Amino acid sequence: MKAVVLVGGEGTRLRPLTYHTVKAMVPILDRPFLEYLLRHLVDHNVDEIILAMGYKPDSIKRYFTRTHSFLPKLVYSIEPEPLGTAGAVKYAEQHLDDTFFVLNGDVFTTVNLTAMLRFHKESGAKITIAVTPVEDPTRFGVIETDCQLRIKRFIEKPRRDQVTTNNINAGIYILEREVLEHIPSGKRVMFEHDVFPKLLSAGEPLYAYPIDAYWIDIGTLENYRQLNCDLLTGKCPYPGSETATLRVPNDCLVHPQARFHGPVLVGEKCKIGYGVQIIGPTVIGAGCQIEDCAIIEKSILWQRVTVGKNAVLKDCIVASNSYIVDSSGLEGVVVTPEHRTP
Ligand code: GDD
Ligand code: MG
């Protein structure tokens, strides 16, 4: 089984975070994002990743070349300028199998696609669309059904108005080949506001699969932090994240008087000075040096990050490589590349 992940089209960064990360490549308990959505795929079987993009493939080429033992095959589809959800799908056509999966590149989620794949066979549909209950649908794409699950509706960024059920498109697919010839090349096409309703007014079989698993789309600043969050504190329960309350690697130097509280993430090699006390739920990325005295709560740190003497960091994102100057006070601060000092 085969799987595109659009990771790349012109809303690609997590603003005002990032400017030369893509949203794909930010980092989650220190590693990449998308490192997460490829093993997903891969523990479900999917032998071969096409990875669609339209945007900035460096960083991501650069990472799966040195981290790809856990990968089958990887392929790079790269356009020559975004082409929308489904125009990417059209480009990679020459990849791709009877049935594939295609996800988008920036939600998380723990839904079982081997069950997801029998179901779409049983039902005998045209495309599969996972689906999942959120608060406020009006930021996504809400999915009318029938009671056998068959997709009677399609309304992408619906007005408040128009929501008639909080069950939105999550983002991942099933579809058959034949969807392809649905899409025409190179042009920009969207499976939301083109593919989706065209097909539904054909006739064709367009199905939803309920997702009962923990799904987050990290397009927002407070859904990145919101999953760093579940993982550290076990709510989203994922392979090697449960509760563990404090993981510090062998490679870190930690001064005996520095002190943790609650779900702690340290990455590797780094610094942790006397007296200092991170509260969690926090994570450190590799290569911090944390100075003495400095208090760090609930907190996101990239990799590279240094924070001064008696420093107080408080529910802040800092990104890689920036200097947080000694007893600075930040409570609620997103400390972007832009902030970064020689
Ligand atoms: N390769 C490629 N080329 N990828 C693209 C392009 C493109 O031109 N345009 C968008 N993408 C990728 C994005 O990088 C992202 O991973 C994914 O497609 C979805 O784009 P977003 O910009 O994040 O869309 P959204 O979150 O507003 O809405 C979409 O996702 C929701 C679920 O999170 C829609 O599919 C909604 O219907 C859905 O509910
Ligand atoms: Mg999104």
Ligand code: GDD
Given for the second form:
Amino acid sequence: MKAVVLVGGEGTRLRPLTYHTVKAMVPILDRPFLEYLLRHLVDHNVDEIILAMGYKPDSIKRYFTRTHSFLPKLVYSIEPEPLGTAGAVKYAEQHLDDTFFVLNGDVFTTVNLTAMLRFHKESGAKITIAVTPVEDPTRFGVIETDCQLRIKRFIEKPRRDQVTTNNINAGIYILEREVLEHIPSGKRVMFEHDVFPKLLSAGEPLYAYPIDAYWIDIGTLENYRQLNCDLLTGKCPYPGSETATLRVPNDCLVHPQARFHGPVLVGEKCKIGYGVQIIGPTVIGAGCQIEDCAIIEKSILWQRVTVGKNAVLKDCIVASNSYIVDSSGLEGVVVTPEHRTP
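Output block for the form predicted on its own, input the form predicted together with this ligand:
Next comes a single chain, given without company.
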């Protein structure tokens, strides 16, 4: 089985975190987001993964060249220009020869892909679209089905009076290869706006697969925070993500007078000084230095962050290589290396 992962662009809704870091590579706990997605595919017997991407592909290639032991075959399909969700899959057509998955590269989920594939084959679908319920479907594309889950209608960002279901497109598809024949080459084409409605109008069998598993789109700062918190607290139990009140590697230097109130995850080779308080849910990335009497609460620090003496961080996200000066007081902000704290 093969899968195409739509790695996507720069992640404008995650700025300023994605000025220098590709959205797919933002850290979730102690590893890049994309690694979770690829591991999930491998767990469901996907033996070839095509990464469809165009924005800053080098950092992704470097990382998975070093960290590839868990992967089967990984193929890079680099678009010369943004081609949209369907156009990107069409561009990777040479690598596809049978039924395949397509996943948006900013969706974190524990959906049972094996069960979804079984449903797809048993229903005789040309396309199967995973759907998930949300509280406010007006911000998404909703999908109406009949009692056999065959899709009847797509409504993109409906008004309140148009809402007939709260099931939205979850960004996870199974396609038969002949669907590619309906996608023009070299053009920007979207599954949601161009391909799915066209095939539905032509009478092709499109089915919805309801999922009750964990699902979140990490494309916003709020959701990015939420995913880290859910993994730390065990709300989203995930294979390979060990939930514990406190995780501190043996190679860290932690002063005996430092205090932790979990859940807290600390990365490798960190230095944590006298009188430091770290209050969870908090993530401290690898190579961070937390100096004496600093307080960090409900925050996410990426790698190689320095927090000065007596600094206080609450509900913050701090990008790699940032420096928080002594006695700073920050709450609810995003800090990058370009922003020196006062």
